[in-house]
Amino acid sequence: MKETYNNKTVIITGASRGIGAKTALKFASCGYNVIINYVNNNHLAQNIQKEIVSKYNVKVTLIKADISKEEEVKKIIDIIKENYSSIDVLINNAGIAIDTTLEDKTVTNFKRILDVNLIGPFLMSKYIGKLMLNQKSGRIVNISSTNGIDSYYPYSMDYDASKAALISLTHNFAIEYAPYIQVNCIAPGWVNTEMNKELDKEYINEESKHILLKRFAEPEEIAESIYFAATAPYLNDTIIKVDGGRI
């Protein structure tokens, strides 16, 4: 039987760790029911679920699904319809990078990056957006990167391309869904996440010199900006760089 909750509901893709996990905690702390999507890290997803339940009086649902596959996205929609009366916020956070030299880059890996970083947000925005249009309200926040704007790294050219395309997708969905759904984009710079943990300390120090705050962001700091983008009343079709002032 469907349970009735008064809270608003957010779904966050790739929410078992890093920025996604901290975003889940942020929304939960503000009274949102949280749907945590993940692909592989069941143990980490359960840990986030337990932490939220122990701290906040909200509902938490775990959904294991590969958002780059349309049938699995449809499964997500079925679960939402069965368990929630509305869906208020979609955070397209899931993303991958496979950094290599140009010589070692393959079409297979390039396509996988596009599948997760671009096709996934497209599918989620298409199907979740339909639910939001039916209720004539909703927010979508895409998590791009400064790599898609003005921070280019040849080792990451496939990742960079996917994040630039996600910014384009943001503009088009904002136009398509107006005036009922506000669609915005956060573009973080360097963040202390799992993706960057293997970076050489000397490289981190060198990159930090180009940041006015002289350090990488913490995931919870990016989560604050994501929450702002999802709740600001008159914000729409906007790309927000969150890079500590990179010069």
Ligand SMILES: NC(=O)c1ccc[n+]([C@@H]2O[C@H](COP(=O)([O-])OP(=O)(O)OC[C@H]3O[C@@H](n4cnc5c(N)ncnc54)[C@H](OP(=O)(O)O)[C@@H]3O)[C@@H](O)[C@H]2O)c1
Contents of the next structure:
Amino acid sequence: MKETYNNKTVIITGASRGIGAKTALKFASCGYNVIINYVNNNHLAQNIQKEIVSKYNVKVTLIKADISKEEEVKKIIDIIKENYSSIDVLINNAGIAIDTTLEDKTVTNFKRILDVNLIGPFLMSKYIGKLMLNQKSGRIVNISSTNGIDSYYPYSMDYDASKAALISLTHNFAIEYAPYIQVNCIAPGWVNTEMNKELDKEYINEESKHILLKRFAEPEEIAESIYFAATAPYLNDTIIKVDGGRI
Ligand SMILES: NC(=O)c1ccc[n+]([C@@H]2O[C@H](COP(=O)([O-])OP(=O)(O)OC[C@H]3O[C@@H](n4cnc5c(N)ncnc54)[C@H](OP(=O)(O)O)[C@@H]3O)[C@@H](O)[C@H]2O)c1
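Form predicted on its own already given; the form predicted together with the named molecule follows:
All chains and molecules follow, beginning with the one already shown.
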């Protein structure tokens, strides 16, 4: 059954696959117009667009742009201004990890991770935040990780640092944009997406023993929490761990 079009619009970075794609489907199922950002996988983004359009009566726009580059973020803003009367929710979801031993870590890769996982959300929050401030309303949800809080993993020390910094950014943007824009953060634990495709079964089994639910999350389960963080009325400046309970 088609949902009713509600005129609200969400932009989700990195929504061609994984958590972002399931989040796009969740918002569409609740009547939001969806802007799907991605950087490479045109075909996957089109598949999500087709799935949404076939199921829900909402507008879907695809924007290929590297969110770590200011010029490309400005391009996103131009497209939003041309095509939408408001922008209600920003989900800063796009992220990358390059897991290696310390020996193999390079400054170039460390900087690339910071560019995508931290500078990207900073640029998106700065420019989309401006549009939201003009409207005097908006919601931003940053997707960090439990690796940015207390689940450290030396193979991803660069990624962990970027996710810790994203939590700091969440607090500062919540302060800067109050009382008009509510800014929150979801910190997932392990999730079954392509990001973890290199993990071997033995490692997954070992890690699962430390999760009270005894399994990794599915991306649609994280999407539910992201939707909550974007819509719960009095929620602001909060970091929510979504890790199945970890011991
Ligand atoms: N999976 C986990 O276990 C886990 C746990 C905690 C937190 N997280 C966080 O959750 C978020 C989503 O993770 P995921 O597992 O769903 O990742 P994923 O399956 O690897 O998908 C990453 C998405 O980000 C996009 N992307 C990458 N670089 C980009 C850039 N420079 N500009 C715009 N888009 C870019 C990709 O687009 P293309 O398809 O075009 O490449 C893709 O849509 C990330 O921030 C991740 O750090 C994941």
